[in-house]
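Single chain ahead, by itself, as structure tokens, in the form predicted on its own.
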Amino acid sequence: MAFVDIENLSYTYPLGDAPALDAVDLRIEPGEFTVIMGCDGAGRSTLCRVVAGLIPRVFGGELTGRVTIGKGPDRVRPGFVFDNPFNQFSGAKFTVAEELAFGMENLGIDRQTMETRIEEVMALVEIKGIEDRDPSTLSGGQAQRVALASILVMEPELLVLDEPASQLDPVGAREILKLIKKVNLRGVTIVMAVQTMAHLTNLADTIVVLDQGKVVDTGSPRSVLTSRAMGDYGVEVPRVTTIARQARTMGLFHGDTLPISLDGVEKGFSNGSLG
């Protein structure tokens, strides 16, 4: 059985006219990094609600299917991140590490659990030195390293996110999407809702792409990029991928397959360099 298991998962919003995910199978194995991605509307967000546990029991809806998370009778508490990290705070607390501490008092954790925890993480995620700062005060990629962080010191072995990264610009996606990476070389679970690849390909094991609610694809990043259906889709297909397709229909790119990043893309060009 995998980590994850989905069968049949279809779910309806309530008042919905047509369900938001339709007879959905997905697997995913422990420790793997999946991403999710489809056009607005194709059930990304649906599908990390479920998977981390929301679904039905805070947004209510009709759900039918099985989903299995977890392997034996050990139960796995998924952890989940919001998008905007400012919604992911109590606002009961008037410092990052007072933030970072409120989900384990919830659990019952002791004291100087907490604390070598909050130090750990803080550490991991680079965010130490800020712990008595008011976390209504912190600039965006602060603000998402604090979130991500309070869900770590819970220690899950299962995190999903729903695109982590939509709120920063180029610069602090790239460092908030390999931060995440380092999370899941620790051994945790990823499954992760995004509209777009960038900074992700050298980062994803599997790729799952929905449409109207439906699994239309999946495998890995180079397997599910360099398809020609990707378009149809509304899945942002890399920009050196498109250049090389275009080339190789002039005869210019010489390569077995399409490249997703520019990774030792020079090879497959007549010419050896893209100039």
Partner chain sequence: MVPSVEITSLSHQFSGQTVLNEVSLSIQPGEAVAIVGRNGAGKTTLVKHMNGLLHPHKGRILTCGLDTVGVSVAVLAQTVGFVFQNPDDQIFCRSVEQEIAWGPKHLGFPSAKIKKNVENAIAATGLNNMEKVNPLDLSLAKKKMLCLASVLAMDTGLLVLDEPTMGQDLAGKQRITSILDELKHQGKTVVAVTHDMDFCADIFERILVLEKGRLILDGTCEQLFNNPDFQTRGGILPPQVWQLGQKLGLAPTPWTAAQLLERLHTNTPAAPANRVEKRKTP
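The form predicted together with its partner chain is what I want next, because the block you gave corresponds to the form predicted on its own; please supply it.
Nothing else is written out below except the one chain.
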């Protein structure tokens, strides 16, 4: 049985005029790394909230269809990382360390385990040294790392992330995405909404593309990102892919398939252009 099984799901927010999700079918296997893409308003955050169990419980609204999350009869506790970390912070804690402990306290985890996990995760996401800072005074990037850390300490089996690197510097973003892949390789199922795949092409197993609440494409990063239709859906594909496509029409790219990363890309361009 799939870890996440969504069948014919439609959802409209309270006071919403149109469905945010429209007849969505989605299956995610245990341990899979799934990326959700689409333009602004396509339904990426909404789908993340459904998978994390926040819709309709927290947001209300009208949901039809079937959503099953978990292995067989055992439901799992997903972890959800917000796109705006300041919306995620509890607001009840005055230091980063207390914020990291907040979720575990509510799960009834013992103090010794909490301290060990906080120590490990702070090292993992590289936020050591800011334990005593007030979360509300952190920079956007620091806050995003703390938001991720506060979920990782709870050791979720399913990690749902809504734009987890949008406020990070480029090197920091690459490191965090590698870290999320590391977590995935430990067996955690990942569902992540992003705007751009520039650093992700070697990380994800599957890309799901949404447009106006509907799933319009699903497949491997290569099959999805090299599809000509991505432009119609407003999806930002790696620049190397768009350049190669344009170069091909100008007779300057001769590779069999369009590249989605820089690995070995020069071969396609070298025939006939610089050669």
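Whichever C-alpha set is largest while still superposing within 1.5 Å between the two forms counts as the rigid core. Residue numbers count along the first chain shown, from 1. Bear in mind that the values here come from a model prediction, so they are computed numbers and not experimental data.
- Put the two forms on the same core and the Cα of residue 175 is off by 2 Å or more between the two forms.
- Once both forms are fitted on their rigid core, the CA atom of residue 149 lies less than 2 Å apart between the two forms.
- After superposing the rigid core, the C-alpha of residue 166 moves by 2 Å or more between the two forms.
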